[in-house]
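Only one chain comes next, encoded as structure tokens, the form predicted alone.
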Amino acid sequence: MATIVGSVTTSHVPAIGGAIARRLQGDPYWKPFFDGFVPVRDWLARVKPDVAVVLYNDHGLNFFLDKMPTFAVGAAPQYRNADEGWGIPVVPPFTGEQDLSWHLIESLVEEEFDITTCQEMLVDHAFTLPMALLWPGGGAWPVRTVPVAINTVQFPLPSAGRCYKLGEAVGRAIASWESDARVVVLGTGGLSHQLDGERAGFINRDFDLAFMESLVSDPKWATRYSIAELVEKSGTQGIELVMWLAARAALPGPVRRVHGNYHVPISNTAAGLLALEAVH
């Protein structure tokens, strides 16, 4: 059966793409953020995943407010990126792992998750930037991919508890996939930030750090809060933390912290990074 090697959760702010394009990784503003990825890249080079299952939220490139699935899974042979209007260079397409996609879809439906199956799918910065941060260079991607989109844009949103259960089901599906592939689960978004309204620019460092620690020691901690309470604590867009929850939930049993980094701010966002290794 397939092996889950661990998870990586990280922010996906569009400005990261601009910094990569302008080669600003050593700039004093960006350096503390980009330096955080070096130990995680080293870990990925050691554990050598073949497939990345990417839990992320779409920002209108593939879905819009008139049609916004709660959960969607890609089942395409290839996933292309397109211009979203941020001025971020378009990256090479990603190869899909269709066998795992269909196994995941069938497993989730069997577990009574009502998902949208996407046999054609575009992927936006929430997918592409974390991939570029973990596997830089701009050449062919070294892993095959399965996109899993979670709605954090159009209310009603799935609860933190529901997203955690989705992650658990994803983990079970990967573990039952008849393959010798090694799989890493990525969760992208957050951490605390709010882009609009009276609290624009809101960042909650104390909550972010408590949340990151909980993923190691008490992973269901954030599920105690409603979506409204999590928005209050992390900001309107900070609710993207549910992707971190789902990625952590995909790892059964105890985990080992490989590396973590927290830097404020990147653009107007609290940028977090956490790599966890499954303890088999």
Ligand code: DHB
Second form
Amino acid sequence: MATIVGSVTTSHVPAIGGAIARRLQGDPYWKPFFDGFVPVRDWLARVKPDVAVVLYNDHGLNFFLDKMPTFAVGAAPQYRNADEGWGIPVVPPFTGEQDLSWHLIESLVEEEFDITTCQEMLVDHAFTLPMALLWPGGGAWPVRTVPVAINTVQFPLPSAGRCYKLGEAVGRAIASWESDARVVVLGTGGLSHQLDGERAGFINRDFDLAFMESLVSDPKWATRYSIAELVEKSGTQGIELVMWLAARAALPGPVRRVHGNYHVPISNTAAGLLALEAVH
Ligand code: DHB
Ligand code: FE
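With the form predicted alone done, generate the form predicted in complex with 3,4-dihydroxybenzoic acid (DHB) in the same format.
And the full complex, kicking off with our chain again.
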């Protein structure tokens, strides 16, 4: 059976793509952010995942407001990136892990999750930038991928508790996949930020730090809050933090914190990073 090596959860601000393109990793504005990824890359080089299951939210590239699935799973041979309007360079395509895609889809439907199956799927900055931060270099990606999209764009959104349960089911599906592969679960989005409205620029450091800590010691902590309460605490786009919850929930049992970083702000966002290792 496949092995889950751990999870990496991170923010996914489009400006990161511009910074990578302009090689600004050592710039004083960017350095505290990019430096956070070094220990996580070292850890990935040690645990050597073959596959990344990426929990993220699409922002209007693959799904628009006319058709918005709550949960969607990619089952394509390849996932291309396209310019979604931020002017960031397009990255090379990602190879799909279709056998895991279909096993995941079958397992989730069996567990009564009503998902959308995507045999064609474009991936936006929420998928591509975390991949580029974890495996920089711009060449061929060293892992095969399965995208799992959770709607955080158009209300109503799935509750934090529902996203947690989805993550648990994703974890069970990976663990029952007949394969020798080593799998890392990524969750991208958050932490606190609000791009629009009266509270544009809103950031909540205390809540973010409590949330990051909870993922290690009390992973269901955030599920006590409704979506409205989480928006109040973390901002209208901070609600993307449900990806972190789902990714953590995919890990079987206790975890070890490999590395974390928190830096405010990157663009309008409190940028967080957390790598957790599954303790088997
Ligand atoms: C920003 C953050 C996001 O999560 C996003 O999807 C787009 C923009 C930002 O802070 O600029
Ligand atoms: Fe986002």
